[in-house]
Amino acid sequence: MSFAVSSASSAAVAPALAIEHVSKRFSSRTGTVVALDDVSLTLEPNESLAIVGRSGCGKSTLLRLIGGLEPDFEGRIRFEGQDIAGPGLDRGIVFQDHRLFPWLTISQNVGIALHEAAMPEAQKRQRVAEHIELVGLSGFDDAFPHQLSGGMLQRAAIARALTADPRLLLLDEPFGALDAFNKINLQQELLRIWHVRHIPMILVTHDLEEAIYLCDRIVVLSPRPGRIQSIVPVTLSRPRDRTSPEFTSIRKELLGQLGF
């Protein structure tokens, strides 16, 4: 890849996402567990943001709150100025598990989000085909999930998340189960798609190199209860060299903040 993408501007524009004093508690047999405590954060238009931290710090919980999958919380989360009250097609979500239906073809899986959309069937088929092509799966439209590799299944999951034309992309360890080569390949593909679609993106990951390679800022959450420990800007130009001293320096800083 040879394109260049500038980091999010600090100009006075309304943030795409505003998280204000958010806390989340779960009840258990042994009492109340505080997963997140007083988290405040903004995401700018077209910004890519990573959330990292030790296991159990609330990374995925925060992503689920933004996706509207966890309605019970304290504080306020606004997307494009509107309070998030539940799931919506304006937010596409990709999980570590592709979650494709095994009895449906790839094109049928990708088109799930358009099932009740008010558009002609021909337009739906065209949009599905465009997104299958976008993720490099042309020719596999009629294949079933068991016929594809893990990397190809994650491509299909990304296509499905984008088909409804969301205005925010949420990714929860999307490449965590892949081998190193597939992971690097899909990281590059995701960056290409982000560059084409120009939508804000939030990535939850345990992979610090992945966070530095893909994102403009990296939010470090403290161990439970999850609080924002620091926010590390990544101002390196793209494409980023994973072996450069500057890249290595950011990784070292993050490791230090995580206690390594």
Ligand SMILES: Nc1ncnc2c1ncn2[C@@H]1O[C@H](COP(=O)(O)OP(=O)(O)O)[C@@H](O)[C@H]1O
The other form holds:
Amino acid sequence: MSFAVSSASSAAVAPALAIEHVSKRFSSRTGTVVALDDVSLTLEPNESLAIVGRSGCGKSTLLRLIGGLEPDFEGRIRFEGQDIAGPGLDRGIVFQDHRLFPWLTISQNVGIALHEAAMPEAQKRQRVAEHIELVGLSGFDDAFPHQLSGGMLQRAAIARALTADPRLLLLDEPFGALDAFNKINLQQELLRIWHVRHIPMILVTHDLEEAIYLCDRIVVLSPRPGRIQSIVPVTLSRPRDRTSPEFTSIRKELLGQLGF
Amino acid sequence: MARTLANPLVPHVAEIGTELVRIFSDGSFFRQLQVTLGRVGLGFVFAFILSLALGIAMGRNKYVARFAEPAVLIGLTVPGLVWALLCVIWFGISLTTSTVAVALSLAPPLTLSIAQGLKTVSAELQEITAVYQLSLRARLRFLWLPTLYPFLLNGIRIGLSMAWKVIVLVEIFGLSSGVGYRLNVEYSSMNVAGVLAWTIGFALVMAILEYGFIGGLERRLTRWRRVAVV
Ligand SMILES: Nc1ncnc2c1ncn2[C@@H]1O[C@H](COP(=O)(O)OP(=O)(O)O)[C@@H](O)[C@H]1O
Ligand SMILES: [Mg+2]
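Write the structure block of the form predicted in complex with the named molecule for the protein whose form predicted on its own appears above.
Now the complete complex, all chains and molecules, led by this one.
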């Protein structure tokens, strides 16, 4: 009698995030910019999704909408079935600029994520220490941000984003300002952390290699207005070899999509 | 000049020195200083709380800013002498007089400084406080106050120098203790050396406050800053 229901096996796993017909415009005295136009997308549990596209095509805007940092938009965004209404501790976010408080130490900065949590102080301290260790910053707990390098600051930002135990990690060009070696290093670290945490993540990047190295699917956005041009799956097994022919051919395909 | 002109209006340096030694050694200087600094401190605390609340409200809400700005600007132009006179008339000889007079002359510059400082709060860090759902108190502690420290320190510096002028006037007009009162007593008895001795003593204390207390506070509050070595 209930065959029809139970046979819908694909519906058994609900998407972590559902973006339905989302549009976003910015109006100013000089005119209106359509940053996103009718974007629909779903994110599976534990999936890692990259968003690539030329500068100004709405990548950051899409991520900020998911993070709840832009209040007015058309369409619907649901995270674990709930409509998004503002920022929340269930979604950790990392920006290109580390956004650490310059007057707080690294452990105080990471501790910001737990400041409002109902948790004994000792437990908070322990979680902060665990996350500083997770990102490889042990020993720098009491350093001020200006004493750390760019790569270390991004590590601290990742630690802060994960400390409140979010169920979705959002990253907006997190390694965009780092040198090539630091970048590769941190990409490997992020992959390791993502494996450990079992949470979905969305990575905005303009670095195609980074997207292919890290993600299960790559969303290509086209600019003005920002629309989904295509979605490229990456099925290579991890760890991925950046120099393999398969890797290179996906890169070539993406470059073609972007008009190069 | 003071050495060459033996004149009752410009006393000899030695005379001032003798007066200084006298007021320091008989303890009267420190007694009166304590009274005066206590009054300044109390007025300061009130001005500080008021300015912080008003300045933050003005910095964050343009309607509050538009409403309060004229009052703040008018308050800024009223001379300390007028506040001193008005407070003596309104509150008579009481602690209220000195407190209100000091608070009224300090609040406008402090408020303005705080409202200006709030405009420099980083929008990026403000988003971080929103992402981690920080309470109003936590935002004050982690974002607004640290941003405001340089502005507050500056306000305190200017405020202290203004407070000292106002408190002396209040003590001259309406109170029977404090450094201002002693100045008035020396003035009435035509003791110019006495007037100068009290002034020099007080100026010394203010300098110590500035370098010792405020300077120390500044070093503590800004120790997170990177210092250029070239
Ligand atoms: N706060 C804003 N006000 C006005 N326009 C904005 C704002 N934020 C973004 N935009 C515009 O929206 C478009 C998409 O921006 P963004 O999402 O930052 O692009 P990307 O991150 O892909 O480079 C751009 O044309 C940008 O100028
Ligand atoms: Mg961007």
